[in-house]
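Heads up, the chain below is alone and in the form predicted on its own; it's given as structure tokens.
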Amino acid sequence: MTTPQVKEAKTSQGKAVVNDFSMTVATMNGSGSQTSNVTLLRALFKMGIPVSGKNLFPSNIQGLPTWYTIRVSKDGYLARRETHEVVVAMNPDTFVADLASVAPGGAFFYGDHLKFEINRDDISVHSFPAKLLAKESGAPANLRDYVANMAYVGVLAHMLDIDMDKIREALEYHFDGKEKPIALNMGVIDAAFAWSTANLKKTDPYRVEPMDKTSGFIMADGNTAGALGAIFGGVQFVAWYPITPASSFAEAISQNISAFRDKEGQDGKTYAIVQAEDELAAIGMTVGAGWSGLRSVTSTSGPGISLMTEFAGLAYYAEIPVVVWDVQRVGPSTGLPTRTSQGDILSTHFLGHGDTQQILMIPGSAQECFEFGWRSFDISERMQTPVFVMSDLDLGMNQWMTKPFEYPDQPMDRGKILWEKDLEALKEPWMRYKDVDGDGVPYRTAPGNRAPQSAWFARGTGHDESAKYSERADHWEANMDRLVRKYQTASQYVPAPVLQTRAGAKIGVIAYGSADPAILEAGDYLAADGLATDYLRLRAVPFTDEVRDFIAAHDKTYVVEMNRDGQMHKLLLLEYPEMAAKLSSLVKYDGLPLSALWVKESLQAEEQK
């Protein structure tokens, strides 16, 4: 595939750029702009045009700047672009910077209540009376400041040729068919569309037209997708403490579980959801639920992971199944709470003091968030250990065009769990921590088993195969060696990497998570420039055999990730020290989603050294 070429069409202004640009709206946090922005995104998607939407918002108070970028790509690229061809300015505090950000030849729209000097003659500039249009639409006075943002929806609909019927459909979806808010917002959009038709002349080349490239896709954010996956995976217990950007994961479980869960039990519920007093309590409750035999999950981000360390170590050593969703953000410390990162890889893999190796699952799309939502329970119970699903803010909170979610294609895997009849059939006494199969995974029981021999004491201290307290050196080493075997066995159950190859490629690229769209796009651009690359997307740690084979098959492999220290690169060096010379690290850690341009230029620069 070659570098995509801009589609050309004749207009009164010359050649049009159709379905291939980025549009950014600059507003203030808390101004109600999210409804306007998502309406535009969904309308374009309903027109059959591939789109992605990314929200850049402040971490502290209402009124600070926020930007929402919609990428329109006829070729289906979803990564962030570094250029802004269409910019809408509604915030006086960022007006000058927003004006400067418009690419030459682009279009700049702004509310006429913003009184600034326009000093660019290389772009198209248009003002519009947002506040007046909101007032004349008949909106109540207390809502005018919020619905005023709908004015730029109407203006853009006219100037970019966005289908007004699709805009209404998007509003109907957003407001769940409630006619009053639909009519209120649509009134401003209609007024702005009419005003723009009468007063603005198209002088820039950017516009959209219907396509058929979103058929078979949906729009979803990763946190909601993961929450739905957990529900379909049989989640029974959720404990969580609010933290950006993970809160919406637990909230989505709470909002949706009753609709998908059979009504059973005295009070009609087969689940419990608890907002804990802090992260330590949240994982403590979750580990307790896992010990009792429930499918349990908690969600958090980097600071919460730090607080969960001791209980994570307990679950690892006592061998208790539990799932933790880490929706990563920028650290260290409080860091940048509303920016994206892949900075928790090392700390989470080794979470716990002493010798600890935690299993990581790394989704790369909203669809995989759903899949890993249920599959993480299977792996956790099969391996009797914590499983950490490593999402991030970009994947978790932003809207993605994704394949529809698929119902779990296999029965729930409860792993090696024994009930009364199982214990009766044993020819030898059951021992909680005895490896009878050679895979490092012992057999467990759960409360509710009535067999007297099913009881065992879960402890974080030294123990023998029978779970009895022991400080003997041989017991300790034997148990720790078995945990290593169990970790190695996990590579048979975790998701295998996804591989993309090109003929003649001697250069490999390894990446993971939300970096995927940028890597895929950059691979096309590199190939167009004559540099073929193969791409392996990691989906889990421990690594599978495919990873070793991929590194061995290439002269050099670049590990691309969004953290300062090249954390996955370091894990690969630890796992494959004999191939260290073949591995190079490429990192970006500015808190923004990865762009294909950066990947392409960085890899080319390394190859030219």
The other form holds:
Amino acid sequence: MTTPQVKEAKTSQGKAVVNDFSMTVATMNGSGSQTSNVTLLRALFKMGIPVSGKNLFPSNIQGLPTWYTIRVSKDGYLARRETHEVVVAMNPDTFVADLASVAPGGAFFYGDHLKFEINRDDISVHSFPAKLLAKESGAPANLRDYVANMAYVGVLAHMLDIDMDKIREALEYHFDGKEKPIALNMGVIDAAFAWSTANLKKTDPYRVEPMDKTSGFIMADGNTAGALGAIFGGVQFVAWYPITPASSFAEAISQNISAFRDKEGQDGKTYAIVQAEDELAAIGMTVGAGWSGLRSVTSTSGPGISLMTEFAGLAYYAEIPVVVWDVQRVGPSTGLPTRTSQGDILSTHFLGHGDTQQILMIPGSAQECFEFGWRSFDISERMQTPVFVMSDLDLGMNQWMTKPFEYPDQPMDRGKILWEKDLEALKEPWMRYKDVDGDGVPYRTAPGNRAPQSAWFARGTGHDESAKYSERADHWEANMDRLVRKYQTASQYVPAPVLQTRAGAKIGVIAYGSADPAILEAGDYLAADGLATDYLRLRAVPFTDEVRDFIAAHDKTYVVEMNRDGQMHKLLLLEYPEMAAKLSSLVKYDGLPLSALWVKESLQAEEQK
Amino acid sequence: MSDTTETAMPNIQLNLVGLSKNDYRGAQTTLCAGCGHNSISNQIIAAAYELNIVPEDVIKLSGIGCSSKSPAYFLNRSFGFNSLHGRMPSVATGAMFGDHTLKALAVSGDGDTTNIGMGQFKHIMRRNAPMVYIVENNGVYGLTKGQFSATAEMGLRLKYQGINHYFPVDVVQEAMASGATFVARSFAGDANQVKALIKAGLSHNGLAIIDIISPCVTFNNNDDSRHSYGWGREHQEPLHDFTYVPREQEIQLGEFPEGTTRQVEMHDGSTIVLKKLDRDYDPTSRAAAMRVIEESQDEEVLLTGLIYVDTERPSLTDIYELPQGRALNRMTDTELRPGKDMIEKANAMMF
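For comparison with the form predicted on its own, provide the form predicted together with the partner chain.
Up next: the whole complex, starting with the chain shown before.
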């Protein structure tokens, strides 16, 4: 077990710290540094070292500062750390702050085109000729600024012992095997490696060594994973509107669906993707497609969710299956559009006016994004209602070490849909909104059903069991009560929470989504400090019985989440008012991925109160 | 039900698909007596019956408002979606992909289309979704009791609202500007023309905008109002005599002296025969269309007829390479879910 902070590394001849540190690269947005950063991340992963990468980027195309932080952890901890032992500075605008940010005993690297005073003697400091190396590598003049960032890859490879073959492997993947860009970038990396070998002396303790803790894992971002999951879920219709951080979800469907779904000899496509004029139209199209019997999805973020409110209410009340991916970012309003958050929980659960309860699914890993990609369709069609998959920027856009995607373990569940022969076989006349089975879920038909009694009129206005317009008080109440039954039924279909228990734990922690790695890590630290905690990772609203049992079984349960108002905590209070005294809220809402140190210290502080 | 009613039924006329006109009707209308929308509903019923369309082959869509209520009053056997105010075009766009072999018929109003729904109205035209889009245009809000809509003319005075000071939106002009491929205007008081245009619209493979001046007898029917029966009757000026000739019927050109007609071949093999009136109008010319709209505004006439048609541009569903004659919503699980072996490919795509 390690402690979250690396202690007292001497600047010279200290004991080596292997595979357990964080590094941050400070660059300028749009300078091409992403390739360098992801290459480092992937090379480390291929060396068998557990690793996570977080892109902390501005809402800007070019020029504003951006940081990429990589954590290597022999213990497999993937959360963001608050200290950085290795820092690379490539951006004059943030140089001073970047230099100040290096943990004592750490290493600081900077491009020698940056002329600043070095005011620290407690760290190792190295400059390197990034621009010269780019020039000497023979890169064309117009590409030199972009490949200059490869220089720090070569320097770090030398100084941290990163395997150059793995770096090449990462570049080959990144450039899809195209030799020209691979050679161009590798040229700079090789030159920088050689230059570093000849000129720099290692004085800090941080380095990496190959290990075998990433076999059986892949690296994926949640948006691509979710998109592939949707493709395996038989997605038929996608409508979307560009928005950070959700665009890459729909784009990944566009880019990959043909490879998985188009078959030889097929007479046409099995799907359609429309870029809509706004989020209103995107959800409108998705609702239209869901009504017409298609597996239909849209992806968006908070501002889009706000715009989709009226349609969400319509789909809830008219009982139209649609899936909405909400890749959450910081709000309200435009907020911090490139920072992560779990701030849409309450608004999305109640999305729509009047009495509305929407189903939420909350993935906690890229692998789970894949799974929820297909499972969300099953639940949505089974329940004939919208399903919101609540991802976030950190999970959606960053590369995560994750278990491989698993083929769906169940056949597609199209729910209670009736076609011509099904209607023929019925003993009683079909009625669109009749609760035949007592589970609140009626039977539906879809346009194109040619049976003369199959048609129904979808509407957001009051209706009776046969979907006819009705303003009768008893019709309205009966229908609203059935929707409650339906929502209760949904708790049998949504994914159950994931539990982690420790012997003798009296304190519980409830968290969800991308908070997972920080909670897991903090649990270890707390246990090491003598406080055993159990952990329940929520994966859906409505809550399942496990949630009630968990809260009941603990003296106190902390609900840890990334929003100001403790939104999930509030939902739990609403659901379990009798256990309100047992529930406590711990929140962080600074737009950054959660750190284990914060979780541990905040929880300890609460416990000491 | 007594025996006498059955025996008393006169020999009911059936169309070629074996249906009577009753099979095309809907619920009893709840709109005001004399509302232009009711006569349009009747022409939709008549057009579908006469075209031998099976009602199950149609989806009907609408937004919110008096006009948008009307799909409940026709084609009871068709699937329908009374959606949100101004958002019918997006719902229709998505719905069309479920079974692209169906015909889509949408009804909207001037408020639903040109006030709250202007954005979606423009974009569905850009996409050329294969659908008849009827705007029942009366210049006024009915359900909320008599407010101005964006098509109300400048200077119009309404009882509770005073005078309209804003420039009106011309539905047809907006349609032309947005690349609609079938643009027509009609008048609810001219039932035959309404019916013929609906038939032609249903034969069009693309978005067919039919802007129908459909008077609101309760809130905007003074004779000097541009959306009244009185003004329409006085000022209607047909561009041409419009005849719709279904595919199975031979065109009897002998009826028309040579050089007095133009014909437009529609996607489904039907033909529109346009008989010249005062002028020789070419409805395939965008420039001519823009010009006659401008002129009709200057001359204060209600210009009606097929103003523009482009039968060449692919429709939305053409663009998507959907299977021939087979609906997406009939795809089997095997067609939709990649095989087990494909999971390796998905994982291999990752690093």
